[in-house]
Structure formats: structure tokens, C-alpha cells
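One chain comes next, on its own, written as C-alpha cells: the form predicted alone.
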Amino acid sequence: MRPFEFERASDNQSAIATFNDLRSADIDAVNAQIQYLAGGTTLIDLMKLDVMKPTKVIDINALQQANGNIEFKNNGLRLGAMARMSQVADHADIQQNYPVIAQALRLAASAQIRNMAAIGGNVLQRTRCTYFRDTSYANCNKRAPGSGCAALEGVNRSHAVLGVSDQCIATYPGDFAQALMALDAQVELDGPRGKRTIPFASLHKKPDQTPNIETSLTPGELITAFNVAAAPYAKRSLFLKVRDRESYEFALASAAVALDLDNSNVRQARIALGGVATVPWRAKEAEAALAGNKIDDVTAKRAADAAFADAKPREHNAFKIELGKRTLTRALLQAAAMEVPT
């Protein structure tokens, strides 16, 4: 690990003010020379691997009092970004009214990491692609723009089949983000240019020609909260995760599903996919295929086919298309059969 300066921020303003020292070359948050530290479960790992090389780290754990609350309001749920994963997953009202959130968080990482990791940092975790995390591989456009992508012709079993480009096929690794995608969450931000709120769906950027720019955050911007509306599909929601082993493993395929049913017919469906895409992935084609229909084996499989119609597999990850379809089909059937509390 390289030497770096360490500071503690007492509030949002003092944390953000630190970014007045940024270089003009720091055009995006993930590659800036100053980085925020909350749980540190991603940042510290990548600093040890010499993948991330900040010159200054700002500890923002003192912001938990202001930015760590869980609030239920008339119009929905507000999750402070400094709330810990376990705190949100174990919340009884979230389990009842937004089960997809609780399930996605409970199936992530280990109990120790869930106790440490803040949900704001969780959605910003970076890919587990070996070629990105191992600096002995020179060709990684995400780590060294313009160097190429070793995964394209390398070992790519864990890589993405949706949202890929000829520059990068690295998979987004998180679970919680899929729940937020399915529930149409909004993100509150605070930064050097003031406060703003954006759709969660616009937070992450597909690789396209600039895979090194992973989010729409500007340097110094803090995620302060997530807002989730009290939508009719929120209670009938679930998260299904398929992986190589039953615990402490990243998804090969996952599905976050939320349904609003009129008797047995779909009024609204919200679907997000994980483990198969470069960013948290909203499957709008699958949602459209379900609208107005009863969910059964036939309609669920038709929706799954629509979700993966544009998939682009490589040599070792083609199995993810069929696995992803089966995962989504199973999730839809389970969600349709749920007993929903009134």
C-alpha cells in the first residue's frame, strides 16, 4: 500500500471542503486523488492491491449520525447512506414492506462485512474482474484507459453478457443495487456544487468507450440517502441469487423482482438483473412482456427470453444466458406466489 494522508470529517461540509485541493485532472469520483472512507470494505482492498492510489483518504464515519437514519414516511422509505448493511437488512419494517431490499443485503458478503459496510459505499463497489484487480495484467481499460481488455480473450467465466462493449466486459458485483433499480429508487447527493437528487438508474455508467468512468458522481460528491417510493409493487418483491457456493460469494446470476398484480394479472412489473451485466441492469423488455398477463411458466419464460435478447457472450460465460433466464423465471414465479401482508 502506498503512503497517503488521512483525515477525519465531522460533517458533510468539512468532508466536501477537502475536495477544494483536487487536481484539475480529477474529472470523476472513482479515480480522484481524494477518496472517502466509510466501511472501507472495497477501498482498502483495492489500495492494498495497488489498484486505487489515493493521496488522501477522508474518514466519514462521523457522518453516520446525520446520514445513517432509516425513516418511513407517507411517500415511502428514506435510507441514510451511512446506515450499515446489517442494520437495513435486519429492520423488521423493511423486511415486511420492502423485502427485496432486506434479502439483497442479507445475501451479500459475510456477517462481519455487513456489520461494517455502509450502504452508500456498497452501491459503489467495483468489479471483481481478475484482470482489473491484479496489476500484473497490463491490459485493463478500467484501470489503465487505452491499454485494452484482457478479459475479452482471456478467462471470462464470471464476466458480463449485458451492457458490454469492445472496451470492457467486467461485471458489476453488487446485490443491493439491483433492489434499488427494481424499486425505482432516487439518490440524494451533496457535493462541492451543492445538493442534487438523481434516479438511481443514472448513477452507474455502462463501459461504452470509457470503462474507467464508472459513475455519474463528480469528485467530492457524497451519497447521503436513497429514497424508495411506497409503490404498490414494493411488498410483492424478492431477490434471488445464484452462485457457485451458498454463502460469501458473488452472483453468477441474480434477479430483483417487484410485482403489482390485479388478481392474477400484472399491472406493473419491475425487474433488475445482477451477475450478468456491467452495471445494475433494469430489464424493461421483460417488464413489457409481462404487462397485462398472468405469470405462469410460459409468460415467465417469455419475459426471460426478452431480458436476454441482446446478450453478447464470450467464450467462457455463454452459460450465463441460460442461467440468467432460469433465475429470472424462478424469481417471477416465486414473486407471483407470495403471500403479501395487507
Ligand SMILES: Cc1cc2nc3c(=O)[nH]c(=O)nc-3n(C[C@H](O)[C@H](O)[C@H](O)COP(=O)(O)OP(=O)(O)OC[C@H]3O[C@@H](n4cnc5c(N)ncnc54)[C@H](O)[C@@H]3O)c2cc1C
The other form holds:
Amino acid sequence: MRPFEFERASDNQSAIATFNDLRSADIDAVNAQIQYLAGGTTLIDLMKLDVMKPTKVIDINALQQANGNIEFKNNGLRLGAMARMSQVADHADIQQNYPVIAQALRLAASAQIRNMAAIGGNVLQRTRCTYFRDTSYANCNKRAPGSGCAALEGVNRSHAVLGVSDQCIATYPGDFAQALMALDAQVELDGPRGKRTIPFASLHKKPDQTPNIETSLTPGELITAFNVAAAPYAKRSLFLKVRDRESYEFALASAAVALDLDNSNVRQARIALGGVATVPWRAKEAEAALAGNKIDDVTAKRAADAAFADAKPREHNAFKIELGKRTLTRALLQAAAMEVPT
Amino acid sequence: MTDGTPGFSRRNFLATSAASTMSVALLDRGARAAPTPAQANPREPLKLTLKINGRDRELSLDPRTTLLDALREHAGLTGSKKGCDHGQCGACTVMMDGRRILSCLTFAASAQDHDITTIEGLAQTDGTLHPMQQAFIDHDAFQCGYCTPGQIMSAVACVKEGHANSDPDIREYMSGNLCRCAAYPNIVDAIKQAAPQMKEG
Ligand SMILES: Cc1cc2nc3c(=O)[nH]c(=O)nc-3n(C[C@H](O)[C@H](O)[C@H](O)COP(=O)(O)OP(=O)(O)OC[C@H]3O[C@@H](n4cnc5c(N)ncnc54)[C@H](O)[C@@H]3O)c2cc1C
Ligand code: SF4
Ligand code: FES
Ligand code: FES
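Swap state to the form predicted in complex with this ligand from the form predicted alone:
Now the full complex is given, and it begins with the chain already shown.
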């Protein structure tokens, strides 16, 4: 690991102020020379691999008090970014009223990692693409812009089929982000240029021609919270995750589904897919295909077909199209059958 | 800016030599200039106090040192094991303020002001084993034993968190600890024995 300067921030303002003399606003926060340290389960891992190379690390764990609260407000839920994955997953009110959030977190990583990782760090986790993580491969446009992509013709079984480009096909690996996507969450930010709130859906960027740019965060922008409205579809929501082993494994395909039903007809469906796409993937075509219909084997399958209509498989990952469709179909049927407390 | 190569060779040097971090830092300072004059020297060792198993330990550590390396290489507590060093196996599991975490993905510097408990701190001072340690022996819940300290720390936490109420529950909440010898069924049995004893105790 390369040397770095270590600081512990005592409050948001002092954490943000460390970025004041950083002159690189053109890059995205994940590539900045200064990195915040929350649970460290992405950052330290990738620093050991020489993939992330910050010269300064700002430990923000002391901000747990200020930014770690879980609050229920009259019109929704506010999740402080420093809340740990396990705190949110184990929260009885979240399990009941926003099940997709609790489930996505409970099915992620391990008990130890969920105790360490903060939900703010969680949404900024980096791809598990082997060629990205292993610097002995020269060709990775995400790690070294312009160097090519070893995965296009390499072992790409775990790679994405949606949102891909000819520059990068790396899968967004997380689970929780899909829940936030399905529930239309907002992200509260504070940074060197002040506070702003952005839709969660605009946080991650598809690779297109610049796979090194992953988010719309500028260096120093601190995620302080996620806001989720108490929408009618929040209670009838779930997360289904399919993977190579039953636990402690990333998704091959996952679906976050939230439904608002009117006598079993779909008033509104919200769907986000994981494991199959380069970013947390909102399946709008599938949502549209369901609107006004009753959910049954036929309509669910039709929606799943719509979700993957534009899928672009490579040599080893074509199975994800069928797997992704079946995952979404099953998730929709299960969500429609849920008994929802009133 | 970064200059990787010296960092790498130095890391090997650190890992393989018995020299104190202090003398290493002095060597560095003599050999090379600070990267940017305005910045504090990132090679300066940090003086840390870590509270491990109830005892304060003063350590002088390179900021890159993980809690796992601090425990094993600097505090002489080799019970916590390094399996993967990347969060993928659980062998390095310790408690921080009573919650299980991975010491390989925690910087020692971040562990300041927290209570660290390692496998060495589990038994009573008179040597009486923790019920979980005894249960692992009673049920042969290991073969080579390499994963065992991590398994036991994780198992204690699993019970305390209330996640040891059924076999599937135990398996799910112990999935962060891999066992290459596949002692899994015996580990589940050990946890089932220790869980009620821990509640009494
Ligand atoms: C073996 C293993 C298995 C895993 N399995 C899964 C899985 O199945 N599903 C899943 O979803 N995840 C999984 N993960 C990933 C894990 O969930 C993430 O690493 C973790 O959530 C990241 O959170 P953290 O607090 O540790 O982030 P850190 O590593 O501390 O930070 C990650 C990044 O976010 C930045 N950052 C952190 N907090 C903030 C903030 N508040 N504002 C702005 N920037 C911030 C940091 O600067 C850094 O760039 C796994 C990880 C491992 C090691
Ligand atoms: S898929 Fe993306 S991350 Fe993986 S090697 Fe190609 S460019 Fe790099
Ligand atoms: S050594 Fe820490 S998880 Fe493997
Ligand atoms: S006992 Fe050998 S790895 Fe678990």
C-alpha cells in the first residue's frame, strides 16, 4: 500500500474543509486524491490492491453521531449516511414499512462487513470486475482510462448485460442501491461548494465513453443522508437476490420491486435490477408493461422480457438474461402475493 | 503525488524485518524529501493507544498498518489470523465495542478510542474458557484450527446479536467465516450448546 496521510474528522465541516486546496474538481469523487474513510471495506481493500491510491485519508467514523441517525418523519424515512448496514437491516420499523431496504442490506456481504460498512460508503462501492481489481492486467478503462477493456474478450461471466458500452461492461455489485432506486430516494450532500440534494437515480453514471467516471459526486462531497418518501408502494416491496452461493456472495441477478396495487391491479410498479447492469438499473419498460394489469405469470414474464429487451450479452454472461428475467418474474409474483400490514 | 515503487519495497521491508517503525521512519526521512512541503509527512509513524482486551497498548505505527497487523506484529497477539487480508474469509474477526468486525479491513489508527477484544481476551483471567471456546472443543468444531479464532469471535457475537435461534439462522449469520476444513456442522452444534449457557452466564 502506498503511503498516505491519515486524519480523523470531528465534524462535517472539518472533513469537507480538507478538500479546500484540492484542485481537481473535474474528476469524480471516487478518483480523488483525498478519500473519506467510513467502514473501509471497499477503500482499504482497493488500497491494498493498489487500485485506489489516495494520498490522504479522512476517517469520518466520528461523524456517526451527527450523520448516523435513522429517523421516521411524517412523510418518510431519513437514513443518516453513517448508519451501519446492520443497523438499518435489523431495524424493525424498516423491516415492516420499507422491507426492500432491510432485505437488500441483510442479504449483502457478511455480518462483520455489515457492522463495519456505512450505508453512504455502501452505495459508492466499486465493481468487483477481476481485471479492475488486479493491476497486473494493463487493460482496464475504468482504472486506467484509454487502456482498453480486458473483460470484453476475457472471462466475463460476472459482467453486465444492461447499460454496457464498448469501453466497459463492469457490473455495479451492490444491493442496497437497487432498493433506494426502487423507492425513488433522494441523496443529501454537503461539500466544498455547499449543500445540495440529488435524486438517487442520478448518483451513478453509466460507463459510456468514460467508465472512470462512476458518480456525479465531486471531490469532497459528503453524503450525509438518504431520504425515502413513505410512498404507497414502499410497504409492498421486496428484494430477491440470486447468487452462486447462498450467502456472503454478490448477486448474479437481483430485483428490488415495489408495488402499489388497487384490488390486485397495478397502480404503480417500481423496479430496479442488480447484478446484471453497470449501474443500479431502473427497469422503466417493465414498470410500464405492468401498469394497470393484474400480476400473474403472463404479465410478470412480459414485464421481465421488456426489462431485458436491450440486453447485450458477451461470451460468458448470456445466462444472465434468462436468470435476470426469472429473478424479476419471481420477485413480482412474490411482491403481488405479499400480505401487507395496513 | 504518489510514488508507488518505494512504498512497495518498504512494505516488504516492514513485513520482514524486526526493526521498529520508528527507525524505519527515520531511515525514510534521511533517504527522501517530503512529497509536498506544506503537508505533514505521511511516513511519520502515528503514536496510538489501542485498548486491547481491557489493556492500553502504546504503539507507534505506520498509518498503513491494519488493526490485524497491529495485533499480530506489534502487540504480540497472534490469535487473530490472516486468511485473505481482503475481507473475504473472517479469520481476522475481532470485536470492536462488542460488535464483530474484520481487523484486516480496519486501520489501527481508526481503532483508537474503541474497546478491542481478541480471542486472547475471551477466557476468564483464571483461565476458565468462555462457553463458546469450550463448546468448540466439545463438538470438535475444527480440524486445522486456522479459522477457529475468527469462528469463535463471530459465534459469540452471533449469539449476542440474537441471531442464533435456529440452524438456518446460525448458518446465515456465520457465513462470513469460511472454514477450509468444512467443520461447519460441528460449528453449528457448538453454537447451539454455548448459546443458552451464554444467556445464563
Ligand atoms: C468479501 C466482501 C463481500 C461483499 N459482499 C457484498 C454484497 O453481497 N452486497 C453488497 O452490496 N456489498 C457487498 N460488499 C461490499 C460492501 O458492502 C461495501 O464495501 C461497503 O458497503 C462499503 O462501505 P464502507 O463504509 O466500508 O465504505 P468505505 O470503504 O469506507 O468507502 C467506500 C468509498 O465511499 C467513500 N465514502 C464513504 N462514505 C462516504 C460518505 N458519507 N460520503 C462520500 N463518500 C463516502 C469513500 O471515500 C470511498 O471512496 C462486500 C464486500 C466484501 C469485502
Ligand atoms: S469491464 Fe470495466 S472495470 Fe472491467 S476491465 Fe473492462 S473497463 Fe475495466
Ligand atoms: S483475513 Fe480478514 S477477512 Fe480474511
Ligand atoms: S478448521 Fe481448518 S479452516 Fe476451519
